[in-house]
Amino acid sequence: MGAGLSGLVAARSLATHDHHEVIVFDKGRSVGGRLATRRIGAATFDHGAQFFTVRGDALAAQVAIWRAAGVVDVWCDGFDQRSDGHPRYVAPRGMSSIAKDVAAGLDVRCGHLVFGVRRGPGGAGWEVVIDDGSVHPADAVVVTCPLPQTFSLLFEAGVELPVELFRDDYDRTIGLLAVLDRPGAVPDPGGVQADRLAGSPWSFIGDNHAKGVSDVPAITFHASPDWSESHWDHDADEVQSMLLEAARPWLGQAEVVESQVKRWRFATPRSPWPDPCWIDATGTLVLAGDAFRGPKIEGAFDSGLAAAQALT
């Protein structure tokens, strides 16, 4: 369950290893999770994950395939003219196109809100209950949604979860998406990280036009976890006004043509589980996702692979 990167990678790997029927359920309208791309008029925004790096062999092998197919490309090797030897990869058609590539050919059912997971008849297997009342039997289940949602789904399952998983929480992120009438003032290569943003609300600023994602000037601003937490319940118009004012130094002579605010409630797990996934005593229920091994794209990718390997 969950059509973010981790869930899709798990499903793809399971389908490749001859599991006869693999179904992915997701409550969203499309795949991707935080591999999220949004269009506002002629502008295109990555409004979740902005880029990713590669450290391990598994993702490196997949990136080679994606690059050959034109799914991803190198944005830069670091910001502020500093290279750390790790290319920052982006998707020219938006980060959601990565998820769409992984999902191709899979049975992915978006717009399906999973209401709960319970034991099957006589305790054999599992049943996945959708909010429309339909029930789908399963030999095994992989759950990749944020942990607070996972606990709710497993309420009737009688699964003993480690107490440490219960205690984990997530940082929130409020994002501002700004369409400009001309290029802004974000320095080359079009990204600014937290170390240059002290004293401002921001944790990252990404110029989608400089990344090659948007045909017109379009900047994604991510507010810091502290700012997002303290302003989470504020009036939406007030938050948008405050963020637009804070964005002014990065606009130069440009004016904002249109803007939207995006809220990520479960943006970043604060204390990721050290293992790539968690497996129940039966070996048929696996928890995975970016709360395991780390919140970065590579962590989610590795977690999805590990979940599939646990069931094969």
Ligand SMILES: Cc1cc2nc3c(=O)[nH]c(=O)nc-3n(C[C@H](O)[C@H](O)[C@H](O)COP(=O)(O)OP(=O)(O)OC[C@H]3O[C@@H](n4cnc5c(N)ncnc54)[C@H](O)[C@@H]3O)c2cc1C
The other form holds:
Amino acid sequence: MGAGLSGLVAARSLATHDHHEVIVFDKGRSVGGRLATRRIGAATFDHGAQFFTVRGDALAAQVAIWRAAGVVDVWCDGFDQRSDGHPRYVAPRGMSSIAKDVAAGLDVRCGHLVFGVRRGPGGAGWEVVIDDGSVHPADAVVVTCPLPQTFSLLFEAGVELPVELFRDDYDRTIGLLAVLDRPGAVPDPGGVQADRLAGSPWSFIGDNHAKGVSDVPAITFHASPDWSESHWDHDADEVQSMLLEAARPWLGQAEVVESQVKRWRFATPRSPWPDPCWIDATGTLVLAGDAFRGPKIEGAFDSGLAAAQALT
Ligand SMILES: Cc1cc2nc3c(=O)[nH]c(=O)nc-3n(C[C@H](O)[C@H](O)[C@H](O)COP(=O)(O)OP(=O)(O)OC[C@H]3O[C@@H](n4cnc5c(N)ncnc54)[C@H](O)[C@@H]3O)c2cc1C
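Having seen the form predicted on its own, can you show the form predicted together with the named molecule?
Entire complex below, previous chain first.
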């Protein structure tokens, strides 16, 4: 359950290598979760993950395939004119296109909010209950929602979860998406990281035009976890005005022609679980996602693979 990267990678691995019949449910309108791309007029924004790096062999092998297919490309190997030798990868058609690539050919049902997971009749297998009232029997279930959502889904499942899993909280992110009338003043290669943003609300600024994602000037501004938390309940218009003001130094001569604010309540897990996934005593319920491997695309990817391996 969950058509973010971890759920899709688990589903693809189970369907392709192990020939299981797999259904992926997601409450969202399309696949990707925090691999999210949004259009405003002619502008295109990555408004969740901005880029990714690769450390392990599993994602490196997949990236070679994605590069050959034109799904991902190298953006740069560092910001602020400092190369650290690690390529930053982006998706020229937007980060959600990575999820779409993994989802191709799978039975993915978006717009399906899962209400709960419970044991099947007589305690055999599982039942997945959807908000339209339908109940789907399953031999095994992989749950990849952010953990607080996972706990409420498993309320009726009678599963004993490690108490430490409950303690993990998530940082929040408030983002500003700004369409400009001309290129802004974000320096090459079009990204600014937290170390250059001290004293401002921002933790990352990404120029979607410079990344090759947007045809027209379009900048994603992400506020830091502290700023996002302290302004979470503020009036929406007030937050937008504050963020537009804070964006000014990065606009140069450009004017903002349109803007939107985007909030991520469960942006990044604070203390990722050390194992790549969690498996219940029956070996048929697996919790996975970036809360298990680290709050990054590679963490979600590795956790999804580990979930599939746990079921084979
Ligand atoms: C603002 C932001 C910036 C980031 N920047 C970067 C970056 O630059 N580089 C990087 O590597 N990583 C970045 N990340 C982290 C990265 O996006 C995540 O680690 C990764 O995408 C998580 O994937 P996932 O599959 O674990 O979870 P998700 O993508 O959150 O997928 C979970 C899915 O479960 C679905 N779901 C939840 N509840 C239900 C329910 N009840 N029923 C049905 N479906 C449900 C959701 O709709 C969602 O699609 C960023 C994240 C955010 C929010």
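Only residues modelled in both forms are compared. Residue numbers count along the first chain shown, from 1. Take the two forms, superpose them, and find the largest set of C-alpha atoms that agree within 1.5 Å; that set is the rigid core. Note that the structure is predicted; figures quoted are calculated from it, not measured.
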item	value
Yes/no, residue 19 Cα shift of 2 Å or more between the two forms with rigid core fixed	yes
Segments displaced between the two forms (3 or more residues, each Cα shift of 2 Å or more, core-superposed)	17-20
